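One chain comes next, on its own, written out as C-alpha cells in the form predicted alone.
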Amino acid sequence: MPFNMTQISPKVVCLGSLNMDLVIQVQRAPSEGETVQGESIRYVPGGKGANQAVSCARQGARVSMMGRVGTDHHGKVLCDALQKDGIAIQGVQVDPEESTGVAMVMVEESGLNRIVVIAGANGKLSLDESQLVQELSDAQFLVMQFEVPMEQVLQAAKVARRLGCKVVLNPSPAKILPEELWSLVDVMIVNETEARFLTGLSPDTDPQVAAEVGRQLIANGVAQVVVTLGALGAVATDRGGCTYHPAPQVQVVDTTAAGDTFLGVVTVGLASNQSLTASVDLGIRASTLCIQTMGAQPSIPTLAQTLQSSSVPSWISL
C-alpha cells in the first residue's frame, strides 16, 4: 500500500532528552584495563528526545520539543539544530545551573556502538502544566522516553489522555513503569534489551518470541506494540494480531539513532492515518538508511529519501 501523508501535517510533541553526542570512532572497543587508539572524534547533536523530534519533523510532521538544556554552548547548538529542522523550541527550558546533557558514543568498525549518557539538565526537567496543555491541545501524538524524570513522563501522559492526544512511549533506558502509566500508553516501541527487561523474554533471534512480548505488553494495557530486532527487522502487535517485518541486509556504518528514526517514522505514519503495518514497513526503510550514515541526527532521513529507497521484504503474519 502506498504511503500517503494527510493533507494537513499532523502535530507531534516530543518530550525528552537533548544531548551533545561525543562520537568516538574506534576499530574495536577496549577490553577492561586496555587502551586503544581512536580514529576520530566529533560533536553531533543528539539525545533520544531530540533525535525522535528530528525524525518526526523530517517525515513532514509539525513538531514541538519539550526538554531542558544548560546555558552553555552545547545547549545553544542543540536548540539551533532543532530550529533548522523547523521544530518549535518554546518548550525547551534553559537551566541556569546544570550543564547540557552529554553522551559519549563509541562506534566500532562493525557499526555497533556503546553509549554512556550524563543527564545534566535533562534530569532537572520540571513541567509547567499550563504549557503542557497548550502544546498538547492540538497534537495527535505525544512521544516520550525515559531520559527525563519519570514523574514528568507520567504527568505528561495524564494530560495527553485528558486532551485526547495519543502517547507513544519508548521505555529507554529500561525502567519499571509506574502501574498507572501502562493504560495511558497507546503505542510502545521497544528493542530487544527493553523487551527482556519488561517481560523476561529474549526476542533477539526469534520473531515468535517478539510476538509474545507484544502480547504480554498489550495485556498490561498498551494498545499497540512494536518490538525492534535490529538486523532481523521488527514485530508489530495489536489486538488484531502480530506481523513480522523483515529488514533488508545492508552494510552497517553506525547504528546510533536507528531506533529513534524508526520511532519517528512509525509515529508520523500512525498520526497520518496509516496502518500499523504500513508505518512499520516505512520505519524499517528509514532506519535502514540511517545505519548506513555516521552520527545521530545527520543520519536521519527525510520522508522523500525514505520513499525513494528500496522497499523492504513483505511482512508475514505470525
Second form
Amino acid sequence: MPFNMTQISPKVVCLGSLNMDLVIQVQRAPSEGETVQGESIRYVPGGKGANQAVSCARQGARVSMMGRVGTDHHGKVLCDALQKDGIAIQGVQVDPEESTGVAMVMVEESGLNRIVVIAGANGKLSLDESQLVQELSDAQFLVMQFEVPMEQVLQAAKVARRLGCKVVLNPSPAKILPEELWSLVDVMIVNETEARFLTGLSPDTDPQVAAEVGRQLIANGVAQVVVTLGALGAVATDRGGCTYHPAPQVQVVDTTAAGDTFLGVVTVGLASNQSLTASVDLGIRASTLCIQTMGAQPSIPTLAQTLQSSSVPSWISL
Ligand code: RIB
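Here we have the form predicted alone; I need the corresponding form predicted in complex with alpha-D-ribofuranose (RIB).
Let's see the whole complex now, leading with the same chain.
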C-alpha cells in the first residue's frame, strides 16, 4: 500500500555514528597470512547512525542527527552529505581532539562485506539532557544503534520515553543491553548475528526460528521486533503474531547499509501510521534496491524510487 504523501511528515531523531567508509573492492577477502590485490578504493559517507538518518530523510521524514565528528575533513564531508539530504545537524558535536570515525569496508565479488570500525569521535559522544529534550520534544521516533557509548543510548531512551517519543533500536554491533533499556524500546530491528547474540538462536535459514527470536525479545519488554534474514527477507513479530516477508532474488553488488535502509523505511512507515507488515514490505523493496548499488549512503533509495520498484512476494502468517 503506498504511503500517504499528503500527511505532515513525521519527525525522526537519529542518534548514532557518523563514519567515513573506506570501501575496498576485492574478488575475495584474503585468508590469514595472505595478501590479495584489490580492485578499487573509495571514500563513501557511512556510519550506521548517519545511514539510518539518510534512509529516514529519503522516505520524506524530517530528520535531526545527533552524533559527534572530528575537526578533520572527513567530519565536514559527512555533515555536508547529511545536509544535502535536508537533515538538521545542529545536534552533531565536533570533537576538538578525536578524529572522525572511520570504517574499513571490504566488499567481495559476491557483494558480501566485512567491516572494521574505528570509533574515533563517535566514542566520545556526550549529550546533556537539555539538548536531548530540545531535539526529542517534537519527534515521533528516536532511532539508535550501538556505535556510540551505551550510557548515551540509555539516557536518550529515557528522555524519549518521558516525552512520548517512540524508540527504535538496532543493537548493532551486538552488545549486552543494560536491563533497564529493554522496556524503553518500542521497536527492535536485528539481523541474524545480533539475534544469535541476544537469544542464542540461529535464525539464518529458518523464518520459524526468527519468529521465536521475535517472541523472546518481546518477552524481554520490546513491543515490535523485526529479524532481517538477508536474501531470505524478514520476520516481523508483535503481540498480534508473526509474519514472514520473503525478499525477491537479485544480483547483489554490495550489502553495505541494506539493514540501515530497511530500518529507515520501517521507522518512517510506522511513524506515518502504516501497519508493521506494510512497513516491512516497503523496507524489503528499498533494501533490495540498496544491495544493487555500491557504497552506504549513495545506495539508499528515495521513497519514489522504492515505490517504482517491483513489489515483493506476499507475506505469510507464521
Ligand atoms: O551498516 C553499515 C555501516 O556500518 C557502514 O556504513 C559503516 O560505517 C558501519 O558503521
